[in-house]
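For reference, the chain that follows is the form predicted on its own, supplied as structure tokens.
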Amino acid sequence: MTWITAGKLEDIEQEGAIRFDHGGRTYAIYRGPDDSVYCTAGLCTHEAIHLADGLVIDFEVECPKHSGAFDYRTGEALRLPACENLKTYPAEVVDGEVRVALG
């Protein structure tokens, strides 16, 4: 597993998300209401729409196209039309930088 720096914590709004592209793949990085960070696959499992453009409330992200929702801590699909869970990746903050473990 390789840890990759994905950005600065200060660049992610609390209860917000950013898009992170690496190695030909897209990821979404979330900042929770308690300043925790999480990383998931960046595209909705229903129609491949970028989740970083969705609404983030508490620990859920809503897809901006059809309002499917996921718990970004676990990747669990919570609301139709999303029915397939998201892949999740370990994330951490080190000296103000967000790092994700990919691979």
Second form
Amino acid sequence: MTWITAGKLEDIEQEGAIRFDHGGRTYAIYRGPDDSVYCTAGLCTHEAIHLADGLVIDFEVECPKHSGAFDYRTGEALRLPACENLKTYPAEVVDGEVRVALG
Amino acid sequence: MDGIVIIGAGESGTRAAFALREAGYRRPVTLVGAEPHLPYERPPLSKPVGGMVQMTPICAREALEAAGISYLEGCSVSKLDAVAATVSLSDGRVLGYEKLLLATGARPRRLACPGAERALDFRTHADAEAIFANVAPGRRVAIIGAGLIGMELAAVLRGKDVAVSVIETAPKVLGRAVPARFADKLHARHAAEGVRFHLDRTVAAIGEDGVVLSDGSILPADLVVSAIGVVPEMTLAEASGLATANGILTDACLRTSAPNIFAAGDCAAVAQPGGGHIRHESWRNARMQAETAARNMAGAAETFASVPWFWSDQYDLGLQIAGRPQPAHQTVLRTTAEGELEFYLDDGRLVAVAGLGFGNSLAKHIKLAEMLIAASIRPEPAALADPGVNLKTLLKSARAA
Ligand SMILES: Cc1cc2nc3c(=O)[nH]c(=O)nc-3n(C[C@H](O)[C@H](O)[C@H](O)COP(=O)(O)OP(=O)(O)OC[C@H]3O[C@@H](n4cnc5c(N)ncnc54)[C@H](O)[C@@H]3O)c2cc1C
Ligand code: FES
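Having seen the form predicted on its own, I'd like the form predicted in complex with the partner chain now, please.
What follows is the entire complex, opening with the chain shown before.
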């Protein structure tokens, strides 16, 4: 597994998300209410909308377009019109830096 | 008679069919749709990506099959007999029903001037194909009506280097649904993109070469599109004696004047707690009403309650509005790096919010404001105005209180 540094934890709002582009792909990185970090594919599985623009409450991200929702820890689609799960990737914090494994 | 028949396979009818199964309804569900495709999304029609008209199905054919929904595609209901509880189909069949959902949507309002038949409508996939097959860089398109659909079309056509004129009877664009602040901003953006506006003008006639305006001037056009709003499709409801006004009238549970017939979506005018009926024309409303109607047809007795919400995309700007902003409301403006949010207070209570910004960047604030509206909060105007105050904090403190 190759870990890539995606930014600083302090740059992500608590219960928030940022967009991370790497290798021609786009991802979303989340900081949970307990400061844990997670990474998922960046685009909603309904239409290709950036989830980092969506509202994060607890461990749920709501798509900004049609209010589909996902559990960003598991990628599970929780609410229609999103019905396909999101891909997830390992994420961790080391010395205040967020690292993700996208391989 | 057995089973539920749904008339109209648009956003509302299709969602209702699935929601019936989700509510545990096991008897036959028949979805009758006049258009010759799988049920599809309308919003992408005015937001084509890469110049192509998008056909975005609401569901796959396999999903309909898996849910045991019989979908009668390209088939219309020509008669509803509410006494015998039957519907007659265009192919001659007659279906009986135990309960019926009218999800017939809306159809474009037609111009009444000479030559009106030369103008194309913009409601269906077929309409979109007819419009986009006829545009090319340098061609001239006249759009009649500066509402959301007309303005979205103008933005798309400018992206294709088409010369666009917009004609509007009112002195302002987007008058009906969009607060003045954002209507003005969108107007300015369209003007900067080269759209030519002819406001405060009516159309006297449409000829071979273009549009004749009420002041006698002639606007040359290769193509004329009429986008002057829609009227609820209630032909069947009227002919069968159901109560109608500006829509098929329902009670708060979405039941029409016939107890086993429900209505949802663009065609339904729903009784309000304070009296009167309200009809919405938006994507989310069509889905939410479908879900409530489906649960009620399956035996529940839920009243429909939801903060209305819609979005519109024009150029790289995203507009979202939740609630119903009124000119009499107190307004509070919040300016952020991504755009502007305007909050609407009625006697101190937050009742509506609107935002205009780059792409979907304001969506999460609108969503939080919507939750504040639903919770009947009376926020401090100063907190709403301050971009440093996270709306999530307001929501959490309101919930804790
Ligand atoms: C170009 C365009 C862009 C839009 N963009 C947005 C947007 O950005 N945001 C937003 O919130 N909303 C938008 N809307 C509005 C949204 O699409 C509608 O509110 C929604 O489609 C309403 O759903 P409905 O099912 O009530 O009606 P409809 O989608 O109109 O579906 C009704 C269906 O019933 C069928 N029908 C009617 N009578 C019969 C009959 N007798 N027998 C069989 N079938 C029948 C019709 O053919 C139609 O297919 C847009 C609409 C259009 C046209
Ligand atoms: S694009 Fe995310 S729910 Fe539709």
